[in-house]
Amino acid sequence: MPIVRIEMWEGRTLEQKRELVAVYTREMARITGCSETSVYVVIDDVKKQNWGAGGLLCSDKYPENN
């Protein structure tokens, strides 16, 4: 059962969310040999005020995409 986890800022669509789990499944079952329905992908939107990158908050060092 692979597990694939994609942490990001949070704003993606639904429907950019919808693509990236068949992609990231389809791919992963090809690569891997296993079957569609065994793969899980989880998302994980995180507000940059929840994430930090060389030493500052990323809603500090990116403020425009806020």
Given for the second form:
Number of protein chains: 6
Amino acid sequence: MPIVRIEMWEGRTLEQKRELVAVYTREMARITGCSETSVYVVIDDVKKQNWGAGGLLCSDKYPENN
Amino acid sequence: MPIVRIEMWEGRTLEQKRELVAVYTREMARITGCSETSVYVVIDDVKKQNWGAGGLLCSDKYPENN
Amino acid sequence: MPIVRIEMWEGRTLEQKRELVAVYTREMARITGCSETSVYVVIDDVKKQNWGAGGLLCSDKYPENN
Amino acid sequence: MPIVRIEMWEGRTLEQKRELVAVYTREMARITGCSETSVYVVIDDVKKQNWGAGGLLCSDKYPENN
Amino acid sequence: MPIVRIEMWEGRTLEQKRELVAVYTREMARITGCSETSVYVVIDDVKKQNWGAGGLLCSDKYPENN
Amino acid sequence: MPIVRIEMWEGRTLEQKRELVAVYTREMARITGCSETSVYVVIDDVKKQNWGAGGLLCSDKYPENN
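And the form predicted in complex with a further copy of the same chain, for comparison with the form predicted alone?
The next block holds the full complex; its first chain is the one shown before.
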């Protein structure tokens, strides 16, 4: 009964989230033997101004690409 | 000095959050013997499109009910 | 389908955890209308040397009481 | 630069963790277009006595299977 | 390769976040010897109505100050 | 009343944790104007076999250094 939590930059499409949830659930069940039904996946869309890497806000470091 | 973090679908009312915080804090203090003052409760309102269960996004699986 | 995560000092008994899980699940269902079956509660036992409050490690600040 | 956090029952083997990390990283990069290098995966091995489902500790509910 | 996650009330300015990320990254590298490049900092802006302290929602307890 | 959560490889000394908690609390108060008393810092010591970076377990990728 695993819980998977994903933090990533906001801006991913619904289709990308749908595929992430499907694949991560399927692979978790395949690798660990749990049932797919028991897997929860929670996605946290993080603004680039709320993510720091190497000491810089990503909104400063990567102003354009997503 | 416990921290309680609640992830649930967005859409709960202020009154429901108020009661959750009051009850969870009171019960934590009663059961563990800590002071109520030391308990933090943080609520994370999660969009149904950011929650996967059984391999499906909840926005696909439960399009109507909350 | 809420997830509740509890961080508290290690040392709570199995009976305290059992009651916390029972009460938090029941109250979540009562207050938000979700089913009890859908509630997950995850407890993280934190060592006092891994918890800081007011700038001090709790193992320094509260060497005796739990 | 996503972070993936997995909470699951303790007892998974090193080989299962290795495969989870490899597959989750590869699929994240494929689906979102990020680089594999930027993906962090953190696994939290949770004792069954620290996991509640449906109001019961998993150590009570599932005393045998893992 | 540490990950630092900050939960605080929403309303902090971009400049405050920028300084937090810079200082926390620099100090992590200085104290633990890791490289600054490997440090991720993720900020979670929490609404006062989603934060409970001492059994009360912060939106009720501190209606004015931030 | 911020909460800071640090995930890092296990093996840091008590003295390093003590300094991290002191500095992070002081800087949080200085930058955001909150009181030091209200700051909680929780450290999670993560085994290298529970941390994946770039698709590999850190226990495989960095077998020696910490």
